[in-house]
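Next up is one chain by itself, shown in structure tokens, the form predicted on its own.
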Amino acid sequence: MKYITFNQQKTSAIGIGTWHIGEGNQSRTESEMQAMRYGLDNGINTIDTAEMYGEGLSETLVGNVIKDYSRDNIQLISKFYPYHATPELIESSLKASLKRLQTDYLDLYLLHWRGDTPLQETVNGLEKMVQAGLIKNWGVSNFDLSDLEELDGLENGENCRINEDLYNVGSRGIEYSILPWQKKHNMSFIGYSPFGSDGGEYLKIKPVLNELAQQKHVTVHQLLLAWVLRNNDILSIPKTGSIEHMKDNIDALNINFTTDELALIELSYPAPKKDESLESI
């Protein structure tokens, strides 16, 4: 397993994403739980979920898995809806998530995306949950640079540990200003949807990826994940529904790129040359 420094601690370079996990029939759910157990048994120590995912079904599945593991060895992340972003609703959402997850605290609790509640109110509510011992730290998701700058200027806004945005070879906008800003402010980054979501509908696979995958004797999905992880400085959270796919994800950690290979990819998927509107799925 490859590890990085994330949230000021040693963290597996890939976490376990859970979007659309726990929403199928019993057979599918059992396969998803087996995959999650395989990941945890083989060095992955971070799980990312949200109250939105299946309206609690994903959290419930995660809870049924992690109850058999030492809680101290797992970094557990969940998120709350923007319309639950007042101090009172943050507390009720959090307690509902904790019940589904069968735990008494979260390592990170994230505002899923920005809504109408003033950010200062949300920060106040999150700080209250830290003081209550229900969360260790908090963060945000789907925040653009202007959102991060505003947050940083608020009372206790500098306590934001994490921002989670879309990041894959076809969605590189965050590289221009968001990633540099977060590094400067010691804020860790989570990249979601390294494969462009479930069916890859948000990422066009160009010939260079197929050619490189064949040359390296890996799958295109493994290549995509390895590319996201190439700099050893972000956490990626691929969703995995089977042990086979979990093994593939873990094996992708061993894929390296030459300078020439990265340059070839760059020709088809160029880095941003200016600020771009934040993409999200």
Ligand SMILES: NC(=O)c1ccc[n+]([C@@H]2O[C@H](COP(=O)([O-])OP(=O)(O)OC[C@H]3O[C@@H](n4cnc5c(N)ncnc54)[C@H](OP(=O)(O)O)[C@@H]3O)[C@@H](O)[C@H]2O)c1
Given for the second form:
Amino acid sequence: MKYITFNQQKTSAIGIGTWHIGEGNQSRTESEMQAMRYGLDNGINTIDTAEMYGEGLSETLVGNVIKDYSRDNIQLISKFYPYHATPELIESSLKASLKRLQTDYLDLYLLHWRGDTPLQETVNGLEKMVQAGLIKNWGVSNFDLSDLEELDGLENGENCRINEDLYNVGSRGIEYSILPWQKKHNMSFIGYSPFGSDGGEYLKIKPVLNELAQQKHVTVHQLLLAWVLRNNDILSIPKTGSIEHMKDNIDALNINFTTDELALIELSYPAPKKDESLESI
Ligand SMILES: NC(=O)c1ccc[n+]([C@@H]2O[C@H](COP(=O)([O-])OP(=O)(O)OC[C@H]3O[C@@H](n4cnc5c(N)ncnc54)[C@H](OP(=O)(O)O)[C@@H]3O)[C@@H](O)[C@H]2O)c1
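Requested next: the structure of the form predicted together with this ligand (the form predicted on its own having been shown above).
Zooming out: every chain and molecule, the one shown earlier first.
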């Protein structure tokens, strides 16, 4: 396993994504649980979930898996809907998530995306949950640079530990100013949907990726994941319900790129040359 410093602690370079997990029939659920166990048994120590995923079904599945593990060894992240972002609703959402997850605290609790509640109210609610010992830290998701700057100017806004945005070879916008800003402010970054989510609708696989994967004797998915992790500075959270894919994703952490290979990828998937509006899925 490869480790990075994330949220000020030693963290596996990939976490376990859980969108759409726990929503299927019994055999699919069993396969998803096996894949998650395989990941945890082989060094992954972080899980990303949300109250939104299957309206609680994903958190329920995660709870059924992690109850057999030492809680202290897992960094558990969940998120609340923007329309639950007032102090009162944060508390009730959090308590419902903790119940489904069969735990008494979260390591990180994130605002899933920005809604209509004033950010200061949300920060106040999150700080209250830290003081109550129900969460260790908090963060945000789908925030762009102006959102991050606004948050940083609020009372206790600087306590935001992480921001989670879309990041894969076809969606590189965050490289231009969000990632540098977060590094400067000591705020960790989670990149979601390394494969462009389900079905490839959001990420076009161009020939360079197939050619390079063939040359390096890896799959295109492994190449995509290794590319996201190439600088050892972000956490990526691929989702899989398959034990074989989980193995492939862990093996992808051993893939390195030469400067020439990175330059070749760059030709088909150029880095941003200016600020772009934040993409999300
Ligand atoms: N904060 C946010 O707003 C936000 C938004 C989107 C996602 N997320 C988080 O990020 C996680 C990952 O994103 P995602 O679920 O959108 O998509 P993703 O991880 O980019 O892609 C998931 C798809 O890739 C397949 N896959 C995984 N490993 C594979 C492998 N080695 N070979 C071939 N196929 C493979 C999965 O199928 P199998 O299951 O069959 O392997 C699934 O169809 C989510 O689960 C969620 O936790 C957060």
